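Presented below, as structure tokens, is a lone chain in the form predicted on its own.
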Amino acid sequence: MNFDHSATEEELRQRIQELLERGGLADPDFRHSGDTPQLRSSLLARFKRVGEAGYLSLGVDDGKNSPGLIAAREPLAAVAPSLFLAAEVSARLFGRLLSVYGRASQKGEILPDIKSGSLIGAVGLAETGMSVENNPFHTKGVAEGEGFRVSGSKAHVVNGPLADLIAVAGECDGGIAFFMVRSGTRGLSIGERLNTLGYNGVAISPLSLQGCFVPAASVIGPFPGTEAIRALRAWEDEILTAASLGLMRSAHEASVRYAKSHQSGGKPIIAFQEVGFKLAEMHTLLETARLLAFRAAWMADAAEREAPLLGRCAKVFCTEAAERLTSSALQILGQEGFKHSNPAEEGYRNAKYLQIAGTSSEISRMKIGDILLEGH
């Protein structure tokens, strides 16, 4: 087992760190539906910067995760969690879908703009809530002329109100296809942006399609079975696992800084045993989460048989550890932590999303149990 980063991954990590040190990538607070045009403009500007650094390209062409990719993701997820989530959905969900399953003509036309950050992508999967587990697709594409008429709805689409292209999953010719619908297509209706607990710099919305015509050249698939859906779910869970590490890192660092600088009884509060114990537990959680995320990424990169099992374990542990760690950070920061827009408060709100998005903690545990019952 080798957690070393490739030269390309290490160079990328350093470029991202330098970008973050120069500033200007931190999330602005766009909470309301009326902020959507400004959010898109801000997002595209920051996409361009991380795209120029190569962040939006790594791991897209082969669809593989790796410890080096996890390491490159963590600092961005720590400093700009909303930018991280939006960029990952565009590049390593939509972009990977296109790269791994799309046709050469589709890749040549769209992927360069995804990797450069000049185009925003989204993927529409779930039709009720956030999960596609055990829920058949009611979205369907019916062949018509040189394309398909697509009707259906999706409940939860990250980047939905901002995206130039949305890959909408649905049934077609007895299989699963992804219909790439362009913004402004007749029959496409983007619902109001959801007012969410966390990730306030991310635009999430439902959408509906009423007889949208999608040219055959803009369809990925159809595919028999559920392999493509399973791959998308695994990629999404990898994104959320990496997001957890970023939240934990940011909240832990803020807690250490505060504990060293804030005084009580004439000495810094880090000198109090209870605070020191909390910080020690937080550090242990963060390092354990990193190791599990790295191991799951290494197994996915090496196509090990147990990779799906470890991926689910990492998703459960890391996302739940993020809530525990950010809660402890709030306790250490006290009044400062309870104020709006600090790493602990923001991380605590964001952490809950990570547990219910993708494959939820409950379903992940069920899947882990099923895998163990089957003997891996």
Ligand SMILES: Cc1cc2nc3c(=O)[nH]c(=O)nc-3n(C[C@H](O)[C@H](O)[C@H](O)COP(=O)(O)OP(=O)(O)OC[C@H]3O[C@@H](n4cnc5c(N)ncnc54)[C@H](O)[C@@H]3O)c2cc1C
Given for the second form:
Amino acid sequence: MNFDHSATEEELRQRIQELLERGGLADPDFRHSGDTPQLRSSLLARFKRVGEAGYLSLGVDDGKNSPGLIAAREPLAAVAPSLFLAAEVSARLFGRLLSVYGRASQKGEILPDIKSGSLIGAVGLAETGMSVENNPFHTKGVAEGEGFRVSGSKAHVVNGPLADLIAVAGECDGGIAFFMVRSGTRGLSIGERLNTLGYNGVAISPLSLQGCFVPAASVIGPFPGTEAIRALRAWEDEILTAASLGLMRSAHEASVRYAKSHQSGGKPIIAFQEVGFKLAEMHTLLETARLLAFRAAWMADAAEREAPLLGRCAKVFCTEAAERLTSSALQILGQEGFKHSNPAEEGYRNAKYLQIAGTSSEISRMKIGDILLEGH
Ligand SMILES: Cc1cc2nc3c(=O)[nH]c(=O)nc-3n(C[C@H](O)[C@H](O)[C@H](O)COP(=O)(O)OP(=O)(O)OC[C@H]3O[C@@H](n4cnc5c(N)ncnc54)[C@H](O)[C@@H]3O)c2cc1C
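Show the other one: the form predicted in complex with this ligand, since we just had the form predicted on its own.
All chains and molecules follow, beginning with the one already shown.
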């Protein structure tokens, strides 16, 4: 097992760190649906900066995770969780899908703009009531002339109201295809931006397609099996695992700072054993989560047989650890923690999303059990 970072990954980690120190990447407070145009221009400006640093390129062409990529993701997920999620969905979900499963002409036309951050991508995969990956899709594409007529709907799409291109999964010719739909295409309706518990700097919306015509040149697939869906789910889970580390890091740092500086009863609260014990447990949780995430990423990179098992264990452990750690951080920050816009309160709200989205904690545990039953 080797958690060393390649030279490229280490350079990326340092460039991201430098960018964060220069400032201007943090999430602005554009949480209302009326703010969507400002959010899009703010995201594009910040995508450009992280794109120039190489953040939107690493792991896109090969679709692989690695410990070095996890290390580069954590600081961005700590400082700008919504930028992190929007950028990961655009590059390491939409971009990877295109890069691993798309045709050369599609990649040549779209990928450079995704990697530079000048184009925003999104993926509409899940449908209400189909969180297990082998359920049938209600979204369907029917061949017509030089393309497909697509109808269906998706309930939650990250970047939905901002994206230039959305890859919408659906059934087609007895297989599964991803229809790349440009914003503004006739028949595509993007619903109102959703008001969610967390990730308030991300634009999330439902979408529906009603007889939307998608040219054959804009279709990825169709594929006979569910392999592409499984790959997308695994990439999504990696993103949510890395997001957990960022939430934990910023909430932990905030609570250590607060516990040292805030006085109660004439002492800094870190002097109270109960507070010190909480900080100790939080530190242990963060370090354990990092180790598991690194080990899962190393296994994915080395294509080890156990990689799918460890990936699921990491998703469950890290996302649930994020809720526990941010809850303790909020408790330490006391009345300050209960106010809006501090890393503990924001992390606590965001952590819940990480357990629901991608492969939920419940389904992940079932899958872990299945793999163990089969003797992996
Ligand atoms: C904010 C947000 C953004 C999202 N963005 C995207 C996106 O960009 N693209 C995309 O494709 N999807 C997206 N999703 C959808 C997401 O990936 C999940 O598929 C979706 O949240 C599943 O929710 P559900 O209520 O439909 O799940 P349900 O399947 O209805 O599950 C509800 C509950 O029941 C549990 N459950 C379900 N089946 C079982 C079972 N067999 N055994 C035990 N427990 C079970 C689940 O774990 C969960 O706790 C997003 C979701 C959210 C909340």
